[in-house]
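Given as structure tokens, the chain that follows is alone and in the form predicted alone.
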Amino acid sequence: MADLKYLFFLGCAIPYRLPSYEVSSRKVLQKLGVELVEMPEFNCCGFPLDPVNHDMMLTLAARNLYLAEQQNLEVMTLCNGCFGILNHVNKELKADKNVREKVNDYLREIGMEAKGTAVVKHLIHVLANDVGFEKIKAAATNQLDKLRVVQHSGCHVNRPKEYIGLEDPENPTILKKLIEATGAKCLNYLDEPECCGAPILGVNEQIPLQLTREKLGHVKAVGAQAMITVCPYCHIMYDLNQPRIERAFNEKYGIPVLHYPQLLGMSMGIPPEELALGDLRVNAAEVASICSQ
């Protein structure tokens, strides 16, 4: 019997581009006694549409929130963008009658009505606040004390502060504490809270690639053996695009980028192949070897 249960909002990017994040998350959450209930007939959270049609974004998010209200379960998502949008819209629906009525005018056409009573959490909030650091430390029987890593928590899990307010967006510590619970050393580096640049990738490729390049340089400078992420889009920028950046700027980084559940899973004794480490673009075999020592 699971200790905790959540409605699992998977979003769009993860199942199509980063199944390794989903696979590793399911593995570690199961071992921690967390039950995931599949969310029926969910749609895109609406995040990509916001700059084009704000009302469409609100309506897409509200439809997902209505589904959550019917299940009477807290929502858990792995994606920073999905969390940011669903959390933000849920609070707007609850606090602003005009927004709620506008959105529900659309939803009533398909027999739905969102009230803003759902609770939306990101994976790191579930791990830190619901599962708890002590339980995670107890489960991390293979302490990774020989590994030096850096964190990149991303933007939308911390910003804007007035809608989230769980930690200082200029000095986020939740992911760092989760990393340290595995025994790994989490290093500080220059411009740590800066954006990866992914939100503007579709508008201008050069700016986000330069932002990612600069951050990879800062990570390399402190001698980190890996970067740890909790956002699919950030992960795409640092892992999938890392070889591309190396070619474009004639530089070499070779920094493996792991999803946090992959790091946690190895500390719990789960074999790297079961955590889909082989799916990463930058080879993480050396990191897996260090973690097995």
Given for the second form:
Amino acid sequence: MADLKYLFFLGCAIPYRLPSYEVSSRKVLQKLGVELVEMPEFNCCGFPLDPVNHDMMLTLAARNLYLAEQQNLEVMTLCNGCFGILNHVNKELKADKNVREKVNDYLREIGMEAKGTAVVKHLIHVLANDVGFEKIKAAATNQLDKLRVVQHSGCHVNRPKEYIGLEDPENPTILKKLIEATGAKCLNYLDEPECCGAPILGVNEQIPLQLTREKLGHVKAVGAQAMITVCPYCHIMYDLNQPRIERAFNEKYGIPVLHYPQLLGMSMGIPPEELALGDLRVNAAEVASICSQ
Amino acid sequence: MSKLTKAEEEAQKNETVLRTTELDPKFKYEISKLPGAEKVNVCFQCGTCTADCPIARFDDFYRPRKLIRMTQLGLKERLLSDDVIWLCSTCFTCIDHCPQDVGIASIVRALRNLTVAHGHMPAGYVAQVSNILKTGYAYIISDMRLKKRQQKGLPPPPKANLKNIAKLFDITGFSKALEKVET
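With the form predicted alone already on screen, would you show the form predicted in complex with its partner chain?
Next comes the full complex, this chain leading.
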């Protein structure tokens, strides 16, 4: 089988805040024989502009999609926000002639035209559907069967359902199965699909922090040793903001939050240092030591 | 219940009484022309969106059902000056659960877009828009972070074509709309 190859869409939040997600993803994908092609001309996916100007969002997203169409490669994102927007706009460009014409009227001014023929995937889709569970299980030689974790898929990898439809947003299972492939036990908890609140952090801090606090409480209640995310924004809420929540509400959670490729990497025998586990705000040394047992 | 002062009574009256002079009957048609808001008039006010909204659980004022009703009634001025519309976290649960397929979050987006077109934009968005124009990214990635990337063996992040972006801001009319925004 020919090796898998994708156009890598990095987005903004990861280079800004979370190189650990990128480091671990690249490491794991390389070991699984997935090649990432860099695209130097990519810009912001467009998501932050949707609330302020829908047309501008469409156009900026379509510019990225045009570049992908030219490369004739499928796009892979690590960020739920980038995936949600690029996938949505791509499908709208293909299905809706009015949208396509409007957007291309703008894009033609810079010598581009997007047709909506790109394919946009999130890391978890690439792992689950393209690499496949069999190959992942075979690579996960260091089964993490002493570890109990929970998943948090996030919203934009599944909603709106109409535009994605790869799993049930009320009961997402792709990440759960990917976690189980590492040998770790994936526990159920209350309100699993609930939003982290990150998108309104710039407007109101109190609501997202309360949402995050509530989820951390549900995660703690089932005795999980770690939480697994696949989106930089969710990760910022649960990891970076966890100490802040502990201070604000005078509570203690101490729940390490790992990017899924960090967990997968440890099950593949990659040393924690190479997966940037030390970059996490909530100390994950205990998780790493359970994984190395 | 303690007695209300005259000022409090007046305030309560203003809040609960709906004056027909305040209603713009054309507003629901104006908004339904915006992408995603086409179905605003098929909402029958069941309240599923509010019941399932994560934000509504933690905020006393953000009620998606109410925003749609206000739109149908034509309370344009109140909607476009109310900061509450910026609280939607775009989780899209309301879109997935709506029995009438109204697309609530998209209508909230249309209300936000319209508010920006009228010259009001929250500071957080002003900063992100300006970052995108300056760097192609929603955030400014410092030299220190770029250096750290290099040390970790990561390639430089994509360098957007800023001329392209500036041109797109201009031709979509977004640059002009931004000039009207009060900061």
